[in-house]
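Quick heads-up: it's one chain on its own, the form predicted alone, in structure tokens.
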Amino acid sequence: MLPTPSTSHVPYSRVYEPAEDSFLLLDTFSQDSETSFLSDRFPTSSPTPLLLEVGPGSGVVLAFLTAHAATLFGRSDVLTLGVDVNWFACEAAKETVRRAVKEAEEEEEAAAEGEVGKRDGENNGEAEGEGRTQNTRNRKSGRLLATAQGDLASPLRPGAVDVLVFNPPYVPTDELPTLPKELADPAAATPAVATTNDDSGKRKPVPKTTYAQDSTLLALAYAGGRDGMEVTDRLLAAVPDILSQRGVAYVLLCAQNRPEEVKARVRAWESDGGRWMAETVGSSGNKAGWERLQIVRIWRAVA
């Protein structure tokens, strides 16, 4: 079994804690069928895959993914990407996945050096360095290229996106939260903010935020509006364009989010490319009520 990535440093107050919905997507990435569906969907003699995923928050599924990409792909050459309104997500997301990688990195190289110890030679140094050189060799976690701040997959062309990974806000609401204009451009939030350490080791602007402030963006995370659908029919509108011809998006849906409908409705959708396909490839224990959760599969099948 997959560890599940730590998100003790995650600033809760202000990003969506991992629950339920995170866990679904971790445990249907883990499935037997999902990763041979994904091994099959991008061999190794094919181009790098580049998976994105929409609203990180904490980081923990992009971290899981990133940080086990050979065992879930068959490949580790995976770059990933995290796009999430908020630029705290966006901090804690990028922490999540460098802690992931190191924790995978560690247990490899211990792995390795205890094989390398079984060994019998002659030359024991020799065959420890051969056994480092083979770590290397056979690293096991994909590479995070950058997550950043911005709206859906906006700041990506089009065509790019092999994986998409999208938990939406979907809990019905009345009304859509609006990002506050002081937290859209942390670098132009001059007045009172703090100063953090970036990875470079070089101090940097973090925005100072209120109570009424914090509350917007953990509402951000869960206010899908109408049906609980609005962002989520926002993203599904641009899938079409996101994806490449050979790319998959994963979606997470509740049951008054009507997930029949919106996969009859992709099924409708036309393409020169093949066929487009939706099937639910993971669910939630519940069996009633409108929270029961299922995590919808969406491609283009080629003839």
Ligand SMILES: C[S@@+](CC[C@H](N)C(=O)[O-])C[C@H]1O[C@@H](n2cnc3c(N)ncnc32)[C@H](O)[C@@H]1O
Given for the second form:
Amino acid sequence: MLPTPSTSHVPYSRVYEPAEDSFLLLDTFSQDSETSFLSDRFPTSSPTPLLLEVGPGSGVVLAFLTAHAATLFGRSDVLTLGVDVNWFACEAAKETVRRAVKEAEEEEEAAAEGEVGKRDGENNGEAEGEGRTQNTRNRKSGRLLATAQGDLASPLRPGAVDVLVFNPPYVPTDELPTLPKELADPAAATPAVATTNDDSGKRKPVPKTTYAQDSTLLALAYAGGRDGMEVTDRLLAAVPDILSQRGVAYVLLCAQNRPEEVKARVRAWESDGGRWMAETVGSSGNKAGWERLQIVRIWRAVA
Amino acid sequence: MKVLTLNFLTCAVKSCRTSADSFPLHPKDAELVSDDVELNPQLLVNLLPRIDWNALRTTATELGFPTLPEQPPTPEELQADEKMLQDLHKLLMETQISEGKLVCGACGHEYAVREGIANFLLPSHLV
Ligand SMILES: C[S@@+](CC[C@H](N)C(=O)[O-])C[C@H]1O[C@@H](n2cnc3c(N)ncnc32)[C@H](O)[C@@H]1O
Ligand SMILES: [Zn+2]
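Complement to the form predicted alone: the form predicted in complex with this ligand:
What follows is the whole complex; the chain from before opens it.
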């Protein structure tokens, strides 16, 4: 079992707290069937994969995928990005990834030292010991490039994304919240009052939000409008443009989103390469054949 | 945000997506910070084929880094060239843009970067 990233520093009053949906993503990526699919899809001889999580929130999923890249993708040269509408999520996610990668690297270092000790005992430690810091070391983690504030995948170049992950706002609601202007750039618009310790122990100002603003930010995390699909439909519409030919998207759906219809729609997309595939690769809350949540994997079959 | 990010980003304005001038975004008044990251030669070698080298050259020059060669090295050349590995590692993996703006060459829109987080929200996304 891979450790779940710590999110104890995340302000849950305005950033989505990891829940059943988040953990379903972690479980799905940890399954043997998924790790072998991904390592077949991105063999180590192929170019470095770029992973984008849309809506990383606390960063728990993004940190998991980044910190455990070697186990999950069969290679550690994975680059990751997060794009969230919520500025506080961008900040929180960045820190969550930093912590998780640091933890994985400390483990890696301890393991490497153990290895060298063993080899020394076998009397051939010298050359191996030197190589360990560079090439032969078993790296576990990929690298986070950035988290950015934005709408879905709109800042990404066409065809740039190899792995797309989205745990969307999926709850059916009468209305879809929109981001108020002053929250688009809270650091600039709201006076900083409180302070917090950043990683270097430096006191750093934190933008202040009102209770109503916090509620809007949380609503943006769960409210999906009609059928809970308004945001997800927009993301799906962008998938063919944003994914590379070898690209794979993972999208979480709930039962009210009518997942069977969604999959059928994806399979009917036009394709300039292999045809579009959509399969359920993880589910939770199964009751009498009714899955409350599921993860749908979307990709082009090899032509 | 790492400098390498600019090789994967473009202007969020829909009509700019197909315009050649929207890529790469141009840093303006950028403040740079450097992180200590362990050099991973394999990552750089595997990254090479998916880098838009011309765009990277533009970015490097705009940020005041030494001019990159006109042609990218081959994987074999890169693997054997310790200095090139170090230079690329520094530029791509260690250097971060912490403050400033990213400007679209097509529509002129300026995206602010604050505390290393770029803001790609457009007025149309907001109320
Ligand atoms: C259900 S939460 C998931 C958070 C996290 N990935 C997890 O699994 O715990 C949905 C996230 O999507 C973000 N979000 C909502 N609409 C978005 C949009 N149009 N573009 C980018 N992010 C969005 C929300 O701010 C929130 O962080
Ligand atoms: Zn533009």
